[in-house]
Every structure is written in structure tokens, then in C-alpha cells.
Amino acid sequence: MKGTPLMTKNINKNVHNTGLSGIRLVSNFIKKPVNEVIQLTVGEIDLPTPFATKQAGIKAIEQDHTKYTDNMGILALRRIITEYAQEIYSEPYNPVTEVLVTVGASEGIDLAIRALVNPGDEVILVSPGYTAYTQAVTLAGGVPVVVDTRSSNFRLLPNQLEEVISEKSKLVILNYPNNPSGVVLSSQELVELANVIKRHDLYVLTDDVYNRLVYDQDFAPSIASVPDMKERTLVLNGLSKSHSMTGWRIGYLLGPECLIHELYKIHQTDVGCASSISQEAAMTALTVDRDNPSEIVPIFRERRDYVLKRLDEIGISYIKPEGTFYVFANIEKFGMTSLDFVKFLIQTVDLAVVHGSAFTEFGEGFIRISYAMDLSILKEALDRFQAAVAKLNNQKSLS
């Protein structure tokens, strides 16, 4: 425990056993002023929130829409979400009972896991994967069971899932498009996974926050669209990525009434409701600005292609991202841990990325590079990266 406690009684052991975010850890190694270090770390888009959406937030303040809302979320917003979801998932959701507006997608992760997981229950996670899943499972007293997908180029296969299922298995968490790899599963791949999940009577939490940031289709397929999966599936989504609204903290959960009702109990106790101002803005985001993803995807495609071109020139391999705004690059040939590689970049060229081991131990040997930055910054960042790699290559040749 950090620091010396004044009390003699122990704190919650699950909290004590939960680590901090490996993504945020990187900032601890930055000793220079922030403006001197290029940080391709946190998953936050540099582009502004759409204009009409911002104006809706301003109008909400001016009209004093600044009070508590319905705990489940403003009903008008929930109706808009279900209409939007019908188009994406081809599945009807009742706006009154099957939608819960959350304080960002992060709250949704916590609500789903706390509501479903009893101490000792096993939760199956895909690796590499977002760090918050493991943390939330540990906090709930569950047991994270991590599937290593390196041999299948970060695509979860039915046999890989089958191999880790036990009598204690309760929940499978899927995240496609995947953070950090950018992999997107096809509809057929999801059907095959759904067959395994249904056979073993498991719940699913599908984190679809990147589903509109894909390069070869309008939106990524989701297991929520597979027939007979609605009754066991919680869909997590939000506006942070699709509409550059990280600071507005608006997410939502979709699912069968029997599950949403249980999550609602925790949500009502923890936060009461999401910000009224942000909810008003979200209504505009999903109507007037609903096509914002189609406007920003070409920008990210250009950035992705530039980063991949530079990595090819530098001699760094990767799995081509089909979605998100990350590339998971392989640095195994340098014989360093991914964390040591990150420290080396910071210390030698003032460039910060995220070590692959932040995304479970099966991310070791990789780094995550975020290209949610202006192209001019990415050019400078890749110049610095190339200089660091050249230095490592020189050191290797001299040894």
C-alpha cells in the first residue's frame, strides 16, 4: 500500500489488489515539460466536438436545463439511442426499460461487471485488451481469465474461447474494433463465437465504442446482432470516440430489461444520473451530427496510412488496423521489454507511446501508437521514432 496508513484495519482487499492503469503509467516517466514531449498515448481524438452538438450543450445551460434528470437518462435521448441502435444492430430495444445512459462508457464497464459477477466467477477477456476490464473484474472479486490471441493475429477464435471455459465461467467481454490492435471481426466470426457462448450459457459484454471508426464499412459488426444473443448480451457504446466527446462523459448500455434493471440499481446509487447538459448535447450528436463518424474516418485513414508507411520504411511490423485510431507495432526484435522500449523513447527522443504489457501480459513485445493527432505532429513523432530505432540498431551492431 502506498504511504503509511494511520488506521490498523485493512482496506478492501479487492481494491488493494487492483493495479493502476498501465496506459496512465507512462506519464510517470515524462520528466520534461509536457509541451516538449509528443504523447501518442491516451485514446482521445484531437478533433473538436461537432459544432451543433456544442451549441446544444450551451443552449442547455442558457435554458437552465441543469438539474437532475430521470435516473435512466432523459427519455427523449433514450428514444434516439434506440432508433440509432436499430440501424446499427438490427435489434429493437425498448427505450423505457432496455437503455441506461451512463457517465461515459467507463461507468458502463463497471456497472455490467458488478451486476453480473460474484466473487470467484471467471470473466473471459480477450488479449490484448483494454486495461479497465481486468481492473473492474478484480474490483468485483471476479477472476480474469485472459485469452492469448497472438497466434491468430489478435482475432478470437472459437476453439480459443472453448479452451478457457470452465464451470466457473460467467461472462465474456468482447471489444471489436479492438483496442489496442484495431482488429475487427466479421459477422461470420461473431456467429461462430456466439455458438460457443450460447452452448455454455454465458453472458456477454460487447464494448462497441469504436464501432463507427472503421475503414472498410459504415460500422463494425457486433455480436449483439447475432440471432438469439440479445437475452444474454449487454451492449456498451458512447460518444467519446465517434463524436470526440471524451470530456462530456456520455455512454449508454443496451440490454434485456432483466439485466438493465439490475445495473440501474447500482447506477442510481453511484451517480444518480449522467449530466443533464451532456445528455442534451448527446441528443443533437445522434441526430443533427449523427454522421460525424463518416466525416472524421477519412482523416484517420490518411493518418493511419501515413503511420503505416513510415513504420514500413523503418522496418517495424504490425497488424494493419481495420478500425480505431491505434496501431499495435511489434518491437520484439530489439530484445527489450515493451516498458523499457517506452522509457527509451521518452528519454532519448521525447516521444511517448504505450507499452504492450499494459494490455495484459500477452501484449508484451508490442507498443500501441495512437494516431489521434494532426498529421504534422505525427510526422515529427515518426521522425523521432525513426531516430530512436536507428540508435538502437547502432547499439546492436556495435555489441
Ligand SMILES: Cc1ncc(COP(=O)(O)O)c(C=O)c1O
The other form holds:
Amino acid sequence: MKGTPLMTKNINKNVHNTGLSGIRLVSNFIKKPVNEVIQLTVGEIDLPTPFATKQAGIKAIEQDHTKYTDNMGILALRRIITEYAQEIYSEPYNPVTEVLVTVGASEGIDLAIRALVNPGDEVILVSPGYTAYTQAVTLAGGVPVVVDTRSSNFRLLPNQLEEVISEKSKLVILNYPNNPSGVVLSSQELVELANVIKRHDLYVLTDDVYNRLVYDQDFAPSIASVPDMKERTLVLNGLSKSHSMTGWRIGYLLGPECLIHELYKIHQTDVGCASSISQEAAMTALTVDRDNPSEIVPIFRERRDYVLKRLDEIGISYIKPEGTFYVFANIEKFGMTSLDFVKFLIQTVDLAVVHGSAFTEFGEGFIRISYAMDLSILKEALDRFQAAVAKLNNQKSLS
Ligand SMILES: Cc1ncc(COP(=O)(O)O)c(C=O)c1O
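Coords for the form predicted together with the ligand, given the form predicted on its own:
First the chain shown before, then all remaining chains and molecules of the complex.
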């Protein structure tokens, strides 16, 4: 606990037991002015929100659309989302009852977990994985059960899933394209996982926020498209990544009415509704600027290929990202923890990346490099990285 407690009564134990995001921890090690340190740490695209979408936000303010909206989200937006979802998931969702507009995908993670998890229920998380899942499960009093996928190049296999399922298992959280590995599962792999999930009668939350940022197809397959999965599946998506809209805070959840209705109760209590201005902008993002992801993918492909080429030259191995804007690079050969490696990079060459252990303990031995930066910055960053690696190699050969 930070600070000195002044009261004798304890605060909520689930809150007390929840850690802060490991990604933010990295900034604590940066002692120099931020402009001197290249930070390849954040999960945020450097490009601006598309023009028409921004204009829609401005217009919403000018027209005084600045009041509460329907708690589920503006109906016209929900219609647009369900049309979009039909195209991507080949699954019809009712715009009135089966979609909830949230404050970023982050709120959706919390809603889904809180609505489904009773204290003691086990939630299966895939490692390496996004940090917020563990935190949200702990906050809800659930038990995170982490699947180690290092032996299968970070692809979740049906037998790995089967092995961790117990009587107490309630929910599986999938995130493909995966943060931090960039792995995308095929439709066939998802069908096989769905078979295990159905056999054990589990719920699934599929976090698809990177589904349009993929390099070899238009959008990534999702378990939500597997036949007969709808009744047990909550689909989470949003505009932060696909439309460079992290600050607008728009996400959405799709699922059967019986689940969405329960999530809605929490949403209504917590936030009422997502920002009216952002919702209006989102309508334009998903119509006029619908193809924004396809327009930015070539930029990210160029950056990815550049980073991978440099890592090859430096002698660092990785799993080639098929989606997202992250590379999960293997630093095991340096014989130090990923956190120590990150501290070393910051201290010696003013470069920050995220330690793999921030993505659960099975991410140890790796670092996440975000390439959501201009090529010129990436070039300088990789030069610095190369210098740091040379230093470590020198130290090794001297010892
Ligand atoms: C896998 C994943 N899910 C959800 C989020 C949260 O997105 P949002 O900005 O919409 O809350 C992130 C953000 O980095 C993420 O990487």
C-alpha cells in the first residue's frame, strides 16, 4: 500500500491485492527528461484520428450534442456496430439488446469479468497476455489461471487449455491478434479451442481490439464466428487501435441479450454512458472512415519489417507478428530478467521497452517492442538497442 493508512479498518482485500500495470512501471525507471528517452512502450498509434471522424466530434460539440445518451449507447451507433459486426463475425447481433457501447475496451473487460465471475471462480488467461485481465479478475475476487504458451510459440493449443480447466473454471479470455506477441490464430485453431470450451461449458471473452491490424488478411478470425458459440461468447472491440482513438474512449461489447443486460447494470451504475461526442465521432469512424485500418496497415507493415530486419542483424530472435504493432523479442540469452534488461536499456542507451514479465510470469525472457512510431524514430531506437546489445555481448566475452 502507498502512503500511511490512517484508519484501522481494512480496505477491500481484492483491491489491495491488485497490482498496478507493469507497463506503467517502466516509466518509473526513466530519470531523464522524457524527450531524451525513446519510449517504445505504449500501446498507442502515433498517427492522428482520421480527419472526418475528428470533424464529426467537433460538429457534435457545435450542435450541442453534449448530453447523456441512451445508457446502452446511441441507437444509430449501435446499428452501425451491428452491421459492421455482421460483416466481420458473420453473426447477427440485435442493435437494441445485444450491443453495449463502453468507455474504451477497458471498461468492457471489467464489465464482462465482474458480471460473470463470483469470488473463487477461475478465469483462464493466456500468457503472454494483456495486463488488465489479471487485474480485473483479481478485483472481482476471481482466480486468474494462466496458461503458459511458450512451448507452442504463443499459440494456445486445445490440450494446453484442457489441462488448466477445473471444476471452478468459469471464463476463458482470448486475445488474438495478441498483445504482446502479435500472434493471430487461424479459424481452424479457434474451432478446436471452441470445442474444448463448449465441452466444459465455459464462457469466453474474445478481446478483438487488434482484429483489423493484421498483415496477411483483412481481419483476424475470431472465436465469435465459430457456429454455436454465441450463447457463451462476449465480443470486445473498440476504436482505440483501429482508428487511433485511444483518447476518445470508445469500445463495445456484443453478446446474447441475457449477458449484455447484466453487464448493462454495472455500466449504468459506473459511467451511465460513453461520451456523447465520442459516440458521434465513432459513427463516422465506422462508416466514412471504416477503411482507416486498411489504410494504416501498410505503414505498420513497413515498420514491422524494418524492426524485424534490424533484430535479425542484431541477432535477436522473435515470433514474427501477424498482427498488432508489437514484437515480442527473446532476450533469454543475456541471462538477466526482462525487467533488469529494460532497466539496462534505459540506463545505458535511453531506450524504453516493456519487460515480458509485465505480461504474466510466462512472458519472462522476452521484451515487448512497440513499433507504433515513425520510421526515423525506430531507426534511432534500433541503433541504440544495437549499442546496448553490443555492450552486453562485450561484458559476456570479458567475463
Ligand atoms: C488487448 C487489449 N485490450 C484492450 C485494451 C484497451 O483498449 P481501450 O483503449 O479501448 O480501453 C488494450 C490497450 O492497450 C489492449 O492491448
